[in-house]
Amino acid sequence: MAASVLTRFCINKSKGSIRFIQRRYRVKTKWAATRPTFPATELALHNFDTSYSIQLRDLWPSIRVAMLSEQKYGALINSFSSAPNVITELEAQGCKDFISIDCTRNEVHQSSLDSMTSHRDSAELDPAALQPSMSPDIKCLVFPKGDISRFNPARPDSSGILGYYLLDAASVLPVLALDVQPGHTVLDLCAAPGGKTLALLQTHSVNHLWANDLSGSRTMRLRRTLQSYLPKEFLEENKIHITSTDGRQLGMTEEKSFERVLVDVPCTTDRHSAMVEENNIFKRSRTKERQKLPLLQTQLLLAGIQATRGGGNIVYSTCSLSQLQNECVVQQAISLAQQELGITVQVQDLRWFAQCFSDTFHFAPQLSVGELVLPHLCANFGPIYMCKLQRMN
């Protein structure tokens, strides 16, 4: 007679012990579905090694090391906060405001150039020496080169407003390049999570700021950021308009509405993709999304150009070193603007800008494509690409 077998349990033997597991709780790992052959971070790094080693050549090994090193942050000082001694305490820890230091150094350098060339005709001067100085209203403190000390969390003032915002210090550069002047209306086309939006407001020159992002969840994060760093009465004065809409449509609906437009587009976020598995755009499930990025970026930049008034500035930026997402997007958008919309856009030379901040950041050699002179940035800070354009009509 066959022995009775209890099939509701299975036996698991390990290291001489026996465990009874109910069959309904037993899980068989499906390797093909749940365990990718390569993690997304490895796929990203392989992609970068293949493309950037050709693009950047001998520079790529050092840039690769910087990209995989611990990220270095800056503290964007919140001038809306009344928290006492914020800058003094950070300076006591060895931090310096890289904007005021580098801008002062650039002014001294320009003064020396002026004295050396005062006898020459102004037409013979180097255009890079004739660029205007930047407003010192934005303050961002960083630790010295090679020092990756961490900032303490910002403390709130008596009203609950935080004293500084931690971000990659290189993220402030597109805002500085945008050159916001008093009374300007500004569009931040892809604003979330809000670091650059907050930096724009630190200029105290914005008459009206439109901050937009397609993602509803990211827009909520943007709102929470601004609520933590701005007084309630400031938010209620209708100086900031926050929307969650497709930025590609704002070019038509808000044509010629802004003096300044920041187009900080979604990209492959190289440092994040190489180091963080969560929400990585190199995951197999996001392959089509990644492949469509250059088209999306071109459409967003074209919308930014449409939304800018004649004589206004547009800054296009990514946190990627990819030429396909950078130079190619800029060239395509300029061509489409001219051919399909009759809009003439001129690329501004940013060599003076790279020179101004060369003591804080390491810039790769500039790449010239026709009239384009576009610096690439990389250091302990994340990689940043930036291009400044001006709408002529």
Given for the second form:
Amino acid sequence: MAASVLTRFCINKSKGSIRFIQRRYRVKTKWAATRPTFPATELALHNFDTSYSIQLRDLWPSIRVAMLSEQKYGALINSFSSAPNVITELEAQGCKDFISIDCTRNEVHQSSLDSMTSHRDSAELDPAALQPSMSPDIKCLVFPKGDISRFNPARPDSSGILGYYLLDAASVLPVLALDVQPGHTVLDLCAAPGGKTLALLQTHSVNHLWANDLSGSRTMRLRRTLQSYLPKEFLEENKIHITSTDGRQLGMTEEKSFERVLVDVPCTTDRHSAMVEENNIFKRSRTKERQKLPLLQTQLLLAGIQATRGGGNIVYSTCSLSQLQNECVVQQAISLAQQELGITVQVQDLRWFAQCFSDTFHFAPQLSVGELVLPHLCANFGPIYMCKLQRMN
Amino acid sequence: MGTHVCRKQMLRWMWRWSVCPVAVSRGHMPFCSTQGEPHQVNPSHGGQVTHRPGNQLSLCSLLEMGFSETQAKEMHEGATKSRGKHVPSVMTALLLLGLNPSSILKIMQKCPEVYSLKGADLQQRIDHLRKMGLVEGSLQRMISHYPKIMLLPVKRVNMVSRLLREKCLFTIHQVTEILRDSPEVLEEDLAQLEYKFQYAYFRMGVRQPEMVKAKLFRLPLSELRCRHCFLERRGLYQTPDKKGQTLILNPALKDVLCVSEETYLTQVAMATAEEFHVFRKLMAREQEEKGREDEYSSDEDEEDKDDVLHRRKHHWNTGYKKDRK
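Any chance you could show the form predicted together with the partner chain after that form predicted alone?
Starting with the chain above, the whole complex follows.
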């Protein structure tokens, strides 16, 4: 067939100006110097399709379309800003603070439950945890379900402090679950770029905050973020200690130093990996790094556990859907802590927590341990996984 | 209604118009009491006798055509309002098609601009549509359902037909089917039409026979894109690779387009209506912003590829959005 094509080629083009290219000079793709490249986002999606269709089954198509569409943001209110009308201006645009709404609704529900005699075995709701203890000072405004409006960028007040921080509203949940009480010393093991760190500070309960990140450049970004959102006086008070080291070391150097530890580990950042090509963790050159992630995550969590005082809380969170990076890591860390370090760690049930916020977020049903916020077009937050642990000894 | 009967009636009317120049004044509609009373023809207007009554549609003639009194009244009102100069010849052309009075009335109600046409033009357009392959039965149905087609000049119909044949490579039979199923295609902007075809061909990997079966051109591009991208992002539709292969079985185009939204959601996409409505809003915004981006971006990169098809495919966004930040 090739021969017949060539002869035709020859006859047709002989009148024109195009030369007849001899067969041996044609480009031979078999020997081409560069291999065809698939974009990393495509590799990521392929990876997700393979694993999550099995893990999440019927839920996966809805999650997939949500992750490939524009995500929804929340505005974390910066209470350090002196601007008076930040919240009212935002509310005028139609958004509401989901934390106060969901909490008050939950309290009303609880009080109505308490007043009734319930024969039903409250296996779903642990009676001791019926009163959710959450820092009410954290305010995060979101647009209603199905509303795709965007936030305008925050404006600085008279002292140059920004009024709010735009982030995935589900990122606030691990901070809420951590339940920082007044006077607590808090460690944020992988703090950059600083959204959760900022949320921690909004509780106004932090006595001392240690924010760490491995990467120097990311730590710089964290510093810049804090400078944009916190008054100089606050930063000068030495309440915040920023380091740029391997978090795994902090487990040994800062043993039993903190009441609360947040371990927001590096992960495959599913949503980001499906959309952004630049420096994507699914590109072939980073394959080994990606495959070693669960190990790194387990080590970081162990370090976080080590750094916690007896009776303190640890919250482990990722922004991936993968079981290997979520439940498996938690379970591995718990057993390793027991066997290798003799530390007993107990999982704290967050089901009431998930139920409280089920109007704003879509939670995955029945995880073996922890809670998972699933992206959904009507509530396009997440994915965020979180698990709360308590150190018993 | 048989053409034979039509022609007989036609001759009768033409006789009536030539000898019964009843001038109808606005607002007053004299009803003819008898049918066969010829008035004296004014000899000074001899040459124009046939023209003057031909310009105005008399109620008698309408009744003769088979319209009921109320129908005739309505037709007459419409004709006078439109100030059409050749209404009777328009009527002739329509009647020649074999349309019954109630259909004609409906057409005029749907599309009063038809009154303003010239009979000869209309006849020419109808003949042209016949040449395009629209046979009796489907021609009448099409005109009844989509009377605007009569307003389109022959040149326009030819341009669309040529685009479909030469650029989109539909066969003549397929073009006829497209015109029959989706006559609105004749009014669409040519560039948009070609884009819609290219979207289905390259982006969705659909070929011409499937496009015709799925009545592709009935749907606006935004709806086509919405339904397709929703499936694609859910992982239920894949653009075929160079060899035309996909990892999954794509649903047939007609199952995606020809069904109601409800059926599409429950059978094909397996999603809730809320999801789809939010998605539609997001898509609309994405497209709007993409349009603005394209205005500012530089020319398409002219990559050195031999295969024209491949070059075209290269410019398509395969659904993996790039970060806009």
